[in-house]
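Just one chain is shown here, as C-alpha cells, and it is the form predicted alone.
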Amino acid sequence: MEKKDLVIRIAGEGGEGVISTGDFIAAACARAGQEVYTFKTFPAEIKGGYAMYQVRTSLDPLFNQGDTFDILCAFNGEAYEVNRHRLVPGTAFVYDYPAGDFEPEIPDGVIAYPIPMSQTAKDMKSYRSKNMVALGALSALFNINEKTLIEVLIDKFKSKGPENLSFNLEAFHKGKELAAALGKKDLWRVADPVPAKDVLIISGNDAVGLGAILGGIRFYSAYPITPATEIAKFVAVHIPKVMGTLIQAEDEIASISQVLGASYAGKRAMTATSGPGLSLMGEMLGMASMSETPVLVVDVQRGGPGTGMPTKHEQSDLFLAIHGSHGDAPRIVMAVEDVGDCIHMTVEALNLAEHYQCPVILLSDGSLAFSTQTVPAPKPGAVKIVERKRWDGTGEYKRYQASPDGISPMADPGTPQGMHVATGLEHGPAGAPNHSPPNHEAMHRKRFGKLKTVVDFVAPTQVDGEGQADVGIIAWGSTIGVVREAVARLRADGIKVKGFYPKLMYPMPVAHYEAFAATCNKILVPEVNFQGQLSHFIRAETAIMPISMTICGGVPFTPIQIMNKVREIL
C-alpha cells in the first residue's frame, strides 16, 4: 500500500549520524518531488545524549511534524526505551541487532527488522559508517528513492575525496542487501518520485538568513547562542556577496549596540539571538525606541528561564518581546509560522523597522529553527524593499519634527545641514535634551502614535474557516501549522471549528480578534509555554475570555492533542 503521508523517526546517540541520516532522507525526498517537513532534537551537552530526527514526507502540503511515527529506526537501546511506548500494531521497527546494549521486546503487531548496523560498520573498520548502513536499509525497505539518495550522498562526500565517497556508498549498499535479505513484511512505502518542483529544502534558521539577504541587510552583528547561531553562519557566507559586513560581537549587548550604530549610519541592520540574549538587549532596545532608530532582532525562542533547555522548543518569550524594556518603549513584534514565513516575514520585518523607525522583534522558535521544509524558491526580483523616510534637504532639519503620521525624516551622517543629536535622553524636535512634562508626553504620543497604522502595513492575522463555529482556535508561531491540520481533520469529522492565526503580535490588532471571537461559541488558545502568554494579552486587551491550553515539555504540539482538546470542550 502506498501511503501519501509517511513519518520516519531516526533516533540514537548524538554523534552516531542520526541527524545526518535524517537530512539525507529529507533531501532525497524533496529531490523526488515530495513535500517534506522535519523535526529534530539533540542534546545540549558536548558529551552526547539522545538525538532524534523525524522526517514527514507527502505528496500533499505539510504544516507540521505529524502526530507520531510510522517507522522507527533505533540506533541504540536508549532510542528504543524512549520510543517503545509509541510502538503500536502496524509500526515498522528497524533496529541495530546484535548491538550489545539491548535486545528489544517486540510488541504484538509491530513489524521488526533487525539490521546489524554496528557489526557491519565494525567489519568495514569504520564505526562512523553505521548510519550509512541504516540509510541503505531504510531505502530498501520503504522505497526511499535510491537515485536521489545517491545524488545527495555524492554531493555530501565528493569534496572529501573519492575514497571517502566510495566507502560510504559501499556501507549504504551493504545496508540495502541486509534489508533485502529480511524481506519486506509491512505496508509502509514512500510514494514514487513525481516531477520535481521549484522549491528549496531549507531550515528555519537558514530561511531567516536568506530573508535577511533578500531584504537588503548590509550589516549583521551577533553573539553565538543556541538555537540562533545558524542564522549568523548563513549570513556570514552570503553577506559579502552584497558588499555587507558581519561581526561576531563579544556579547549580545555589544551586538545590538553595533547594529544600532550601523542603522544610525544609514544601513539596514539586524541581529539574532535567543531569550537570554534578548534579555541583555533590553536597554539598547529602549535606546532604539527613544532615538527612533530602525533595528531588527530575531528571537529564536528556547526553553527557559535561565539557561533553561538550550536545544528544546518553547514559545515563551512573548512577554519579554512585547514589554521587555524600561519605561514605555514602543516596538513591533511579529511571529513566524513556518519556514516560508522565515523568509518573507524577515523581509517584512526589516521593512517595518525602516518605515516606522523603531525596533522590530521577530519571534521564531527552537523547533522551527532546526526543522527543514520544502518551500517555493523565492524570486529576488519580486521582493519589495521599503526604504526609510529621508530628509530632502529643504528648510531647517529637525530630526524629531512632528508630522501627520508621526514619522520624521532621517538624515544619514554627512548629509549637508543634517547634523543632529541622537540620544537616549528625552529630547525635543531638534534632538536636544528636554525633560519638561509637556514635551515628554508629546514625544510619547508621537512614538506610540506612529504605530497605529501597522495593522494596515502588514496582513496582521489570518482566518481559517467561515460562518459560525462551536470552537475557534487562536494559535501563534509554529503552533499554527499544528492547528491548521487539526482544524481540517476536525471539519472532516463534521465538527464546526475555525482557526485564527495572528502574525502581528504587537501592536495587537484587537478588532480582528474580537470580530473572529464573535463568530465562535468558545475560544481555545494552545501555546507552548507555562503561563499562557497570548491568552494573558487576549484577556487584557479584548473582551474575549479564552480557554488556555499550555504545554512546556520541550516539544511542539501534535494535531491529535489539539483535536482531543476540542472534543473535550464540546
The other form holds:
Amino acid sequence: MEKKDLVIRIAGEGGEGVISTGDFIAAACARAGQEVYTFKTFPAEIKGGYAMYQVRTSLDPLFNQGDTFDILCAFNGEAYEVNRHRLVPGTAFVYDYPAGDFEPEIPDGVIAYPIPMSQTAKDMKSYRSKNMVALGALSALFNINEKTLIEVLIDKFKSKGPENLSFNLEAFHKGKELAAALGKKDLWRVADPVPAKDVLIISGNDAVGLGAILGGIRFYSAYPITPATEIAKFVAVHIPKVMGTLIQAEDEIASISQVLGASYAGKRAMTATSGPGLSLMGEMLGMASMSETPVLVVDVQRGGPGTGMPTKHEQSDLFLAIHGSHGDAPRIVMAVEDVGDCIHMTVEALNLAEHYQCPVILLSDGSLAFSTQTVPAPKPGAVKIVERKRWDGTGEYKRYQASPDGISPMADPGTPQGMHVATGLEHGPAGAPNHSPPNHEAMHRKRFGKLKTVVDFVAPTQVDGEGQADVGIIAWGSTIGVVREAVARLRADGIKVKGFYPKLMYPMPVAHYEAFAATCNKILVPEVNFQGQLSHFIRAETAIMPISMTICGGVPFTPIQIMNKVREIL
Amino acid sequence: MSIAAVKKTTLKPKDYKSDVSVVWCPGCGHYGILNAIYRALSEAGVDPSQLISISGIGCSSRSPYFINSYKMHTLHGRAGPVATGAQLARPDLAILVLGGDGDGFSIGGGHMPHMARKNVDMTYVLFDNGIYGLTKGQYSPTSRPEMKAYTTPYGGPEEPMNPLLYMLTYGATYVAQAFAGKPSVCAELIKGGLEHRGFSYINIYSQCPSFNKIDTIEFYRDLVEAVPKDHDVTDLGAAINLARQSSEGRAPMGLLYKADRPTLDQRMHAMVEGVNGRPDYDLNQIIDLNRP
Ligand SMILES: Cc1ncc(C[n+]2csc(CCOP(=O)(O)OP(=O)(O)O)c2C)c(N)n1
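Okay, that was the form predicted alone. Show me the form predicted together with the partner chain next.
Once more the chain from above appears, this time first in line as the rest of the complex follows.
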C-alpha cells in the first residue's frame, strides 16, 4: 500500500547536517512534482543543541506540518529521547546504530531500521558524511526519488569541487546499500514522480523578502532579531539590483524612523522585526498615523513577553499590532496564513500603505519564518502595484486637505511649490499646528474614515464550507492551515463544521464575522497565545461569543488537536 | 550630491521665512539661529523645493515650521534617523536637521554616533541652551551642575557632556561651534555645513532667558573664543584639543574640523553599481533562484 501524504522527521544535534538533509529531501520531492511543507526547530544555542527538520510531502496541497511524523530519523540519543514518546505502532524509525551514542528500545509495532551512520562516516574518515549515509538510507527505504535527489546533491556540491561531490555521493550510496540490506518492512512510501510544477520552494522569511522586491520597495531599514532577520538578508542581496537601499539601523526606533523618512521622501519603504522591535516602534507608528505617511512593518511573531522565547512560535502580538501606540492611532493589520501569503500579502501590504497613507503591520510568525513550502512561482508582470496618490501640481497645495475618501495627495520633496510639513502634531489642512477640539475631531474622522474601504481593497476573509454548521472555526495566521485540514477531515467523518479565515485583522471586517457566525451553532477560536487575543477582539467588536481555545507551548497546533476539540464541544 | 548639485536660486533670506509665526519667548537665542539659517540658505542659494528641514520635539525643533522648505516635525529624539532615511531615499536633495541638546543628546543620543560614523550627508544644527526649554526648564545633558532647575532644586548631580568632543570622536566630518549672539558667524558655519559633503555638526550656544538663569547671553559671550587663525581644520588631534577647552571655561567658536570621507549614500551607490543595478532589472532572475 502506498500512502500519498507522509511526514519524515529528521532530528539530531545542530551542525550534524539535520537541516541540509531536510532541505535536500524537500527539494528532491518538489522536483519530483510533490507538494512540500516543512517545519523546523532550531536550538537556541549558538552551536549544538537539539535541531529538528520535518518534511511533509504529498501529491495533494498541504496546509500544515501534520499531526505527527510517520518516519523518524534520529542522528543521536537526544533526538531519540525527545521523540520516543511519539514512536507509535506503524512508525518507521531509522537511527544511528550500532556505534551511535544510544541504544533505543523499540516499542511494539514500530519498524526499526538501524543504520550505522556514524560508523560508516568514520570508516570513510569523514564525520561530516554521516547525514549523507542517512539520506541514502531514507531514499532507499521510502522511495524518495533518487534521480531528483542526486540532481539536488550535484547542484549543491558542484561548486565545492568534484572530489567533494563524489565523496558525498559515495556516502549516499553506502547508506542506500545498508538500507537495502535490511529490507522494506513498513508501508510508508513517497509517491512516484509526476511532472514538476512551476513552483518555488521557499521559506516564509525569504518569501516576505521576495514579496518586498516584487512589491517595488526601494528602501529597507533593518535591525537583526530572531525570527525575522532572514528577511533583511534576502532583501540585502537583491535590493541593490533594483537600485534600492538597505541599511542596518542602530535599533528598531531608528529603523522605523528611517522608513518614515524615506517614505516621506517618496520611496516605497519597509522594515521587518519581531515583537520586541515592534514594541519599540510604537511611538513612530503613531507618528506615521498622524502624519499620514505610508510605512510597512512585518512582524514575525515569537514567544513573548520580554525576551520571551525567541526561537519559538507564537501568535501573541495581535493586541500590540492593532493597538500598540498611544492616542487613537489608525493602522491596517494583516496576517499571513502560509508562505504563499508571505509573497503576495507583502505586495498587498505595501499597496495598502501607499494607498491609505498609514502604517500597515503584516503579521507572520515563527512557524512560517523557517518553514519552506512549495508555492506557485509568481509572475512579475502579474504583480499589481498601487502607487500613492500624488499632487498634480495645480492650484494651492494643502497636504492634509479634506477629500471625500479622506485620502489627500502627497508631494514628493523636490516638487516645485509642493513644500509642506509632515507632522506628528495635530494640524489643520495645510499642516500648521492646530489644537482646537473641532479640528482634532475632524482630523480623527479623516484618518479613521479613510480606512472604511480597506475591506473592499483586499480579500479580507475566506469562508471554508457552505450551509449551516454545528461548529464554525475562526482561525488567523498560520493556524488557518491547521484548521483547513481539520475541517476537511471532520467533514469526511460526517461532522458539520465550517472554517472562517480573516486575513485582514484590522479594521475588523465585522459584517463578515457576523454573517459567518449566523450560519454556525458554536464558534471556536483556536490561537497560539495565552489570552485568546482574537477571541477578545471578536467579543469586543461583534455580537459573537466564541469559545476560545489557546495553546502556548511554542509550537503550532496539529489538526488532531482541533478535531478533538470540535468533537468535545459538538 | 549635497547642495553643490541641488537646484539654485537667488532668494533673499526673508524668502526662506514661512508664514507660520515664530512662537519663542522674547530674548530667546533661537531667534538668532533661525535668522542665521535663513541667511545661510540664501547665501548657499538652496531652492526651497530642494531642501528638507527635519526636527524632533522641543522649542528649537519647531524651527522647520518657520522655514520655507519641505519639512518634517517628527518625534522627540528621532530627527536624525528620519533624516537618514530621507537622505538615502533622495541623495539629490539637501537635508537640514534642527533640534535641541535634550532632543539630540538625551533621548536621541543613541542615534548621534551612527549618523556621524556613517557620514550621512546632512547638516545638523544643534541649538544648545543647556536646558529643556519646551518642558519648562529641566536640566539637560549639557547643563552645568551649578544650575538649579525644575528637577535639580539643589543643583545638578551630573557632569555635562561635551558635544564637540563626542561628534569628533564619533567621526563627524564637519564640526563647528558658534553662539546665537553672533548670527553672522552662525550663518557662515551653517553655510559651510550645507556645502560640505558629509555629516556636518554645528553646535550653537543659545541663551534661554526663561529657564536657564546661569547660561546668559553675557555668559556665552565671555565663554566663546574664536578658533585660532593658524588652527589646521584637517588635524583631528588639534580639533579635539580645542574641543576639550569647552569643559574648561573657554569654548572655541568657528570651524574645528573638516574631513573628506565617502558618504553613506555614495557607498550605497557603489553597491548598486557593483551589482549593475537598474530600475528595470528582470525580477525573474531573483524568482528563479528560489526554484527547487
Ligand atoms: C517621548 C517623549 N518624551 C518626552 C517628551 C517631552 N519633551 C518635549 S521637548 C523636551 C525637551 C526639549 O529640550 P531640548 O531638546 O533641549 O530643546 P529646547 O526646547 O530646549 O529647544 C521633552 C523632554 C516628548 N515630547 N516625547
